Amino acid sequence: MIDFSLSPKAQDLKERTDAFVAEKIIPFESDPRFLDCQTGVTEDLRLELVALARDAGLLTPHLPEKWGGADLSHTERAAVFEASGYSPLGPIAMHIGAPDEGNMHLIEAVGSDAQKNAYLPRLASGELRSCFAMTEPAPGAGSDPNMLATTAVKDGNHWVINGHKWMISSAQGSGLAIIMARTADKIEKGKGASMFLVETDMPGFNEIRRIETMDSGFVGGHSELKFENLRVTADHILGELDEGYRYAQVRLVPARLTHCMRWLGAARRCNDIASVYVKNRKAFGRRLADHEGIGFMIADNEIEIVASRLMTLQACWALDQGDDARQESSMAKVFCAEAIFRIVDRSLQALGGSGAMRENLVERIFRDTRLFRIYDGPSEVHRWAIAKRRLA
């Protein structure tokens, strides 16, 4: 039978989030550090905001206790990221974004014990940040993960890294990267490739530039990267060698889920928003609230963030019960993406003008929001997938 009830443990810290981002994490929304960054935040208000959440006890909660967490299942995480996501600083601020909460789950999945000692410490703390270098420009992997074009080649003791990677969220200001890259002739069968754990400030990791985008929901913005002769020893290989792309699932499937729960926050807040918007503002002699148009609207939205919770924790509960999950994680990242932004749009909508303001927060999570629909695979790809595993 599946249960989405918390534990108490999971209940009270869903409780402390909720409060923690209200009370200390919303004041810094009109912070110019915030709202004139397009690369998320400055460096300087990040770790403000993250030594809020270590002294309220909220950072890196998904993290086994061994590492500062709460040793959260992904069903209580859906609760306590969502409760994050309310504001665009609260997963920022609990070190629980997008690409850091991933990368620490692969570490601690499936790293050696030296990895796990030498980077989970910080990554927990918040002190360090790091980057996913999977996706390359054409004619190199996108949406088609065989078609990675960057390799690493053995020469005696050492692997020599050599590509170009680019959107790769995160990267500038981060000090670690996990790279992927082609360590075979060819790919066969999911294997053949595999993933580095390399630190960026390393010869021959090169950051080429900042790319421009409509978003600004990454700490760091997305860059653009090239690896020449970057040279790592075999201890910088992450998990075993060729099986890069069964981790990549290992990450990628809990990590779609808890951009649903995020995101699901921010659209959550966005309906907020725009309720007291319409139950204020009058117009053709009474209140937009009481127009049916605009109450559909909003009757629409909360269809669908319940709907959007509902196929995220189906999804965590499978993963709970040790399922690999793949069917599930899809669906609801497709799902959610979707039905997120119609929330915010609608939310938008009914703000009128003012919901295009770039002082008006649904404005910024309306940009942030449309990008969902392609990182971690295309609603297409994803649509692709579903059907071939249930048409197989």
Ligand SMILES: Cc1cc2nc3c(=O)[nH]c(=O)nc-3n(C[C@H](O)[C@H](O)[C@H](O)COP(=O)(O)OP(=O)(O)OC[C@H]3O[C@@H](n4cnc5c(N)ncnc54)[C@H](O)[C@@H]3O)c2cc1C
Given for the second form:
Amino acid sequence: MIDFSLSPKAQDLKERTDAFVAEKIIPFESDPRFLDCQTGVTEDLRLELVALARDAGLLTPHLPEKWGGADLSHTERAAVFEASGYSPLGPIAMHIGAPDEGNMHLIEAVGSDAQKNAYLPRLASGELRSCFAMTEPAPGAGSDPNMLATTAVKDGNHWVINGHKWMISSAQGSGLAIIMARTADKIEKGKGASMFLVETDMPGFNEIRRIETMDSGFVGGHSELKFENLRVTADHILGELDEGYRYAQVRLVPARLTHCMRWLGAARRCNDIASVYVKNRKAFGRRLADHEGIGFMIADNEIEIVASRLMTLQACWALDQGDDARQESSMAKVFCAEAIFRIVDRSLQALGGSGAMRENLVERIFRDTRLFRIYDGPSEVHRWAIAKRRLA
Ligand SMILES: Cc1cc2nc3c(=O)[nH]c(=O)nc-3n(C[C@H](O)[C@H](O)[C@H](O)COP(=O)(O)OP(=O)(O)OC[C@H]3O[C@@H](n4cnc5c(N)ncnc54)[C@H](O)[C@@H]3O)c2cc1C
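In place of the form predicted on its own, output the structure of the form predicted in complex with this ligand.
What follows is the whole complex; the chain from before opens it.
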């Protein structure tokens, strides 16, 4: 039987996160280091926010206790991450935003003890940021990961990495990168690519540019990278050689769901902002809220908030039962990415011209959530995979 009830520990964390975001974090939304920053927040504000979360005992709660977390199950994460996402600054403060949260999860799941000891304490404390480098310009890997063009070639005790990546979130300012590279001549049956854990100051790790994009949701923005004879020893391989595609799923299946959780919190915030507006603003002799057209928008938002939460919880519950949950995660990702965008879009519409203003948080969340339909698998690719699994 499916049971979504929260443990006392998760209930307490959720309530403390609600209070933390309302009292400590939302006031920073008018700070120019957030308002005027196209790359999430400035690094000094990020560190200030992380310090607040540390003081509140809310830093990286998803990690096992050994690494300073609260050892939350996937289902428990859903409540806490949604509460955190109520402000775009919440996940940054708690250091549970993408790509760091997924990277920590992956290193914890498949890394060697030496890799965990080297990086997890600094990642868990928020001192270190990381990025995940998979996507390449054409003709390299995009929607189709098998088109991976970056290579890692064995040379004695070393591996030499060459390749070109772009849209790599948070690369700027990251000290650590997980690089996906081809390690076999042929990609066959999900084998032939590997992940490398590389410190970004190593010779051959080059940032070409930070790409200007429509969103401001990722700390550091998105970068184009070139690896030119980037030489690493075998202990930089994350987990086992040639298992990169399998590990990508270990990372992405839950990482897609944490995006759903955080953006659901943001969508709920937009609905709240719009609800306050329509209760106070009048048109044609009555409150906007009393016009059926607006009431229906808020009703649709309420319906899709609950539906998104349940889709996410169902996939989390499957993961918590030990299922690989690939189908559930794909379905939740498509549904939530599209429903959340509709919620934010309706909220913006109900706000009239004020919804278009940069100073209005809904405008920012609108730009950010549009892209959720593309990363971690575009909606079309997930639909295609869902049908393929169903019709096999
Ligand atoms: C905000 C943002 C952050 C990102 N962060 C990262 C990151 O940190 N690391 C990283 O490695 N990558 C990142 N990406 C890249 C992202 O993962 C890719 O954009 C995505 O996988 C799609 O690849 P592509 O851009 O090459 O699109 P393409 O592969 O060129 O596809 C273009 C479009 O074709 C359609 N399409 C593709 N396949 C099918 C199919 N089978 N059936 C029907 N339609 C299809 C889809 O609509 C798709 O959007 C990020 C992207 C964005 C927008």
